[in-house]
Amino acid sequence: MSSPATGTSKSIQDDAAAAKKRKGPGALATAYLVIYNVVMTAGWLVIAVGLVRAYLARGSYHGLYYSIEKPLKFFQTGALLEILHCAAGIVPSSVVLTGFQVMSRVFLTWAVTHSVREVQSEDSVLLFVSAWTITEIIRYSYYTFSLLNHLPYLIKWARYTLFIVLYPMGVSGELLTIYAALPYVQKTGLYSVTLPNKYNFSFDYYTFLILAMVSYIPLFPQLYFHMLRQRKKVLGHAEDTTKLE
């Protein structure tokens, strides 16, 4: 499950942003947060020409997962550290809200898509797999320009903008997936934990995804319209300042 934050993963850090520019982390602090940014926004490329090699050389879209699985597991994985930065206090943001948002997603890779192989080979699969990389690649390339204080407009204007597509085309993708992991954990009983046992404790996975499927009609519209009000915000106060010039 990946709340829906694929297109726009982890936007609470955001509304953090003025407040970097006012008080940021210290120099060190900064250098390792420009380290990981740019090693990050690196992976994502490298996932992304994965992607268009791939379907270069097969000619067809079905199946590119396979040929960026071990990239996409370790970047993703690697997106965990930021739950650390905003516990350590290096990032001002919330330790629950990104943990959930991060956990959310590295659950979608793991526990579903790789626990659950016969998906893999899904449609659905390179839908999330396509808007999490080139949202990423904007994120990461956003936050290391800020930390940098030079960031060009148009990674700002890409930042505020492209989530209007790839936030609903993700989540698409994130719950088709799911869906699609359904009948094979049903029949397998994956994760699934029955009665009786020496701990007295059931757990049936199969429902606990229905229900994480059900989890984004709350989340989703709430975490869209956050980040239009941002981009308002954000792209709508730049616009004024340019009209005044």
Second form
Amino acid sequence: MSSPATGTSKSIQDDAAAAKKRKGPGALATAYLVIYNVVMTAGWLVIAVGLVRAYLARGSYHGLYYSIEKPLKFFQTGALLEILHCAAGIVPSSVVLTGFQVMSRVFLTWAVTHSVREVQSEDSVLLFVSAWTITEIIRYSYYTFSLLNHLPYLIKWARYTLFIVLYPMGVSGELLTIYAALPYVQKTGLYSVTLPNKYNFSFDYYTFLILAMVSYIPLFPQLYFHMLRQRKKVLGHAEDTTKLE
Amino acid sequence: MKHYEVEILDARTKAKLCFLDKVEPNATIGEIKSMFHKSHPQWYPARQSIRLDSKGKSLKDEEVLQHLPVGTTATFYFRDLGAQISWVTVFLTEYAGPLLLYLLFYFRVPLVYAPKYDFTSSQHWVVHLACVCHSFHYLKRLLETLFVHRFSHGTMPLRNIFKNCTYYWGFAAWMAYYINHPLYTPPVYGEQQIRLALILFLFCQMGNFSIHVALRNLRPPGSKTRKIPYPTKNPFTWVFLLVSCPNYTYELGSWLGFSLMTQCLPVAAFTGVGFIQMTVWARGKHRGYRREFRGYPPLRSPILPFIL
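Given the form predicted alone above, I would also like to look at the protein as it appears in the form predicted together with the partner chain.
Below, the chain from earlier opens the complete complex, with every other chain and molecule after it.
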């Protein structure tokens, strides 16, 4: 049997370990996350500036995608790291939810906009790219300030208010872009596999894209109203310091 | 004999739901659940979770009142588990679906393939073999559900049946569509591949059945006891020396065999997803065994010898 002295010191160690687990990322993880979020904020600022400069140079909204194509691909794809952050436990979000959100962005960036050249000059691309850019600048700066325990109310307000316009804007841009891609996908059979083949499998990308568009119908309202509820909780009770659950 | 008084409170609102007086000291939780059901007919015993603490673990039906840490006036907390459905019902439904759906594709009923193929038969003998194997597999599962398995839980939440049936029925339809397709391509290595695959499949079906029988024999009829499974005289059970859940190991083997036999990507996908799920279950079961039994054989792995 352990003596009372070792008994208490062990339980203090256990409590400290438990408290550390509850508090989230350690010092090293926090430093890494701050750097990550700063880099991402900077990246999306580069995209924002790129869009504005290209517009001023050309004098039209048309074809601005090409001026920010590379940073868009780089930083949007980089967001895949956020799935690892959840899996590693340094960020308290669900792996599945984060995975789903990031994958849908990556899908639109690579499997639709990059893959179907003909839609790159569509205005709908500018619509969702602008929505993403503003959203991500606010989101990543929000995380940065939160990690440093110095969150300006303006950023918190922006994050939980601007989505009201940005979210439908982004969704419209995405849906219109997928819709614009449909005829080209059908004509070229892009990413599609037909029978017969030795793996006895088939895939029709055209149908898949249509199903993807249909999936927005149940998904978008759920996510939108979830954000509205979050807004009420976060901004509505700004004076409260206690968590509700 | 001193009688107990039992009061049941709602675990969340702490409202008094039921008061039972003159309860026998040797009454079980199961009997108390029946009494509670009488005053609240919408909460049949299977959907009642009775605990000592409002946030605590559910008490088992077999627990006896006088052996619990309660005074002569016992306070229990109740939580509604939601609509329940029996495991037997769920298993029968989720297995009958694939059995029947596959046959619809095999016989090429109208609206599945182009009209000129309606009710025609595949020219490849492996397609007929695959139908026999697939049907045998699910028939075996149905019969095991009815005559072999001894379930420790009577029921599960109702929403599970929709989730489970979508999984089984969906995958069965998906693979059956390709295997029975007029443009199906038989395995690359022909008869050799099919023969090897069939041997693997049959071997693992027998293995899986042997494990189910061995597990059943660990448990007397009507009981919910848990014991460490050990190898028996049946050589198929000798794998218990290396694995905690060989039923899952054999199930994986069966589906690998079927994948090889049909050389069909959807089958391989189903095998993969099933493997992931079974590994999660096997590791949980393995952990449960290690926690419950002191001398649990250290050489055993959850599902794959030495690997997983």
